[in-house]
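Quick heads-up: it's one chain on its own, the form predicted alone, in structure tokens.
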Amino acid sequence: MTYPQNGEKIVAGVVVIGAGITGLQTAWHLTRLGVRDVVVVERSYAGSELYGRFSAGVRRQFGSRFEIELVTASLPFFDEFLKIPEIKAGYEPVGYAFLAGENDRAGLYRSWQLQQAMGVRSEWLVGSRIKEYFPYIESAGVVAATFGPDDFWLNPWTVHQWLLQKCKEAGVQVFEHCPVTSIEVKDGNIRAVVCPGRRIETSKVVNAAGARARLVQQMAGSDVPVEPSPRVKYLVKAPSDLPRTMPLITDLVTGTYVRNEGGEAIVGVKPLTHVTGYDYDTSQAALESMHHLAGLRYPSLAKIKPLEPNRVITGLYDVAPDGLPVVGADPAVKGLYLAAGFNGHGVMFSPAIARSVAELVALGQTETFDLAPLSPARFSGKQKEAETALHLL
């Protein structure tokens, strides 16, 4: 990386903030929609929130038919990635699975129904199929299911670092350990970006900062509901019944989420409430919590005590008050861009929304995807159409 001398001030057409997939897909786009001089600072090391450097998953089961359109959107990327010879991508195509008791039943075949609908290739299970389909869990309180065999799992940590050096070759400067500590507005417009020992002179800034987006929107004198929330997941050996080859499942009964990730069974839980904040809990206590939830579904993860695990990992999702990204342009701010709330989903939503926004920037409208319902405008009642449109997905 390029850094400069302390003090020394900078031109950047656009200052993008956060070096994670997404600040770096946008900077990428830039330049090769024609912007110069396009500048990335990371308050850490580049990637170093990626919360799922360990695996990502790409799925098309959703509720709503925006996000559906969204990750199919952002599906060109993926294909074309994975199609780079010397790109290892840990690319496995096991698919997804939902598990529902009576109520979350209906829920479920509604999303199943949309799923259909739009020509997502996914499957209805109910009855002894379920069984048939995942022989090692406890079905007890299961009464249906849905598999996406086209969903798949990759190494976003080899995508991160893919556009990392995308971005090098295409003279993107990217300054890391780089917080950034203010930013200068005048007269509603952007003007600058400053971090320790250096400013950068701009007009327009794209916040990709993930959990502390509003933080930094808080900075240029604006605001957005984005809030961090923390996760935790743990690994252990995997017991021989948990094939490789099974797809993530998400229990909606117990909250649990579960698969084999390389011989080691990947644990994770859903809050049972909405919790915010940057603190872990990663107690012994907790984990065994988590622990006792995901053996209701998996008797054989309930044989393995003492719980010991071979990893705890921990990161933030930034959660909007609707679970929904929000995208565009800052109604308060000129200049001022956003792109953050994936709720987890950052790695599947970001190659379709990272284009979109950088178009929106260089282009001044949008070419790839309509960000206009996710803008942050739905949030400050001036845009009620979004509001309207969020409404009905």
Ligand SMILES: Cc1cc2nc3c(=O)[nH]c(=O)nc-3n(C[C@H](O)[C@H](O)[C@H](O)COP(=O)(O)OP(=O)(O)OC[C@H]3O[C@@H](n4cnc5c(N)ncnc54)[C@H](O)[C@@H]3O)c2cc1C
Given for the second form:
Amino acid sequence: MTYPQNGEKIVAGVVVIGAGITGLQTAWHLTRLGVRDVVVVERSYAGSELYGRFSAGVRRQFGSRFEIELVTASLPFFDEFLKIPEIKAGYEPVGYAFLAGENDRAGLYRSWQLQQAMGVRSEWLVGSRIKEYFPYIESAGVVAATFGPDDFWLNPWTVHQWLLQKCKEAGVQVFEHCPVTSIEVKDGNIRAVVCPGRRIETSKVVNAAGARARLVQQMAGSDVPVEPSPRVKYLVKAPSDLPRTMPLITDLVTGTYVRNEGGEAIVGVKPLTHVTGYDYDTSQAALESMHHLAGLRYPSLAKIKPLEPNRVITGLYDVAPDGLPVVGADPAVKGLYLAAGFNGHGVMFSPAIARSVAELVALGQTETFDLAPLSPARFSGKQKEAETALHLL
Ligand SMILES: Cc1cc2nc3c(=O)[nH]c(=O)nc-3n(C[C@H](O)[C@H](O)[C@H](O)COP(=O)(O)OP(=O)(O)OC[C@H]3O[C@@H](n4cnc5c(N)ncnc54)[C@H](O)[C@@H]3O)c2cc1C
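Let's see the other form, the form predicted together with the ligand, since the form predicted alone is already up.
And the full complex, kicking off with our chain again.
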């Protein structure tokens, strides 16, 4: 990999903005499709926004067809990756579970029916079976649950580093600490990408800037309603009744999600309202409030007092109004492509998304996954809206 000096003129076949798991994977696929001179520009260091370096979940228990299809199309990549003997990918096939109260029962059932129709292995649990599966929970208020035994966890950082290596081997230039400050567009066509001290001439840009994707679209004179949404989790020593093999349990009643991650209980809570922006509330009061909710479902967690987390983790979701990814060619600017709006699922979606975006850019059409319903055009009134994701899951 060579690093041109500041001020040096660079000409790229494609510029990918963002060296996260989506951007790197897109760059790698572009080279595999024969695109030359692929450049990745990253405002910070590669992977700087990759939340969950320790583990990321890959699941097919979703409430929308697109999301199930996206993960299904991504699984072959993960299968191959997990076979690489020298990589310790932290694979944990512990599954995912969802708990529903009266208010969410019908929605969870519809999601489960969809999963059954699409061949996803998941179980519908009611009555005493819920406690049989999850003996460590306080089940008051829970009327139904699902459990997907094939859902799994892996360390996304190992995937990211492998992709970075693949990009280097394929001759992709990765410019870190190179924040894109403007994108030149002439007569509706991309002309260049500009970072401090660097101007990269190109006719094609892939915007894989995650939670900052909207800012990048706006630099090109376009727009897309993808917003950053801050998330906070804390980790405490796992109580002895929470087994290492417990699934990640999303409790739709309290909004909590809990898992035993390597001996630590990792606790998160879905915000009650849709919060946007870059600011995290990691105050003791906010953490105590999360801990209180988790304690309602897990008596052993409730006993942890005072709350003194081992760690607090923060990260940004990138979220579109309908909760689905926004991926495809920009309807207004020729040569601009967007891959964002992953709503906390960007690791598991990335293989199918990145490969399809690379196909769209290099071949003019997709072969791996039909991105048309996820197009940014759905927000400009030029295309009917995509199926709305059931935000339950
Ligand atoms: C709390 C939490 C839990 C999660 N759990 C899971 C999970 O279990 N499973 C799962 O699949 N996903 C999960 N995710 C989501 C997942 O981490 C993200 O969706 C995924 O990392 C997104 O990758 P990306 O490459 O699209 O974006 P990012 O990783 O955000 O990468 C975008 C990159 O673009 C760069 N950038 C931005 N603006 C510019 C600019 N102007 N110039 C140059 N570079 C720029 C950024 O610095 C960043 O490195 C979780 C996220 C959070 C916050």
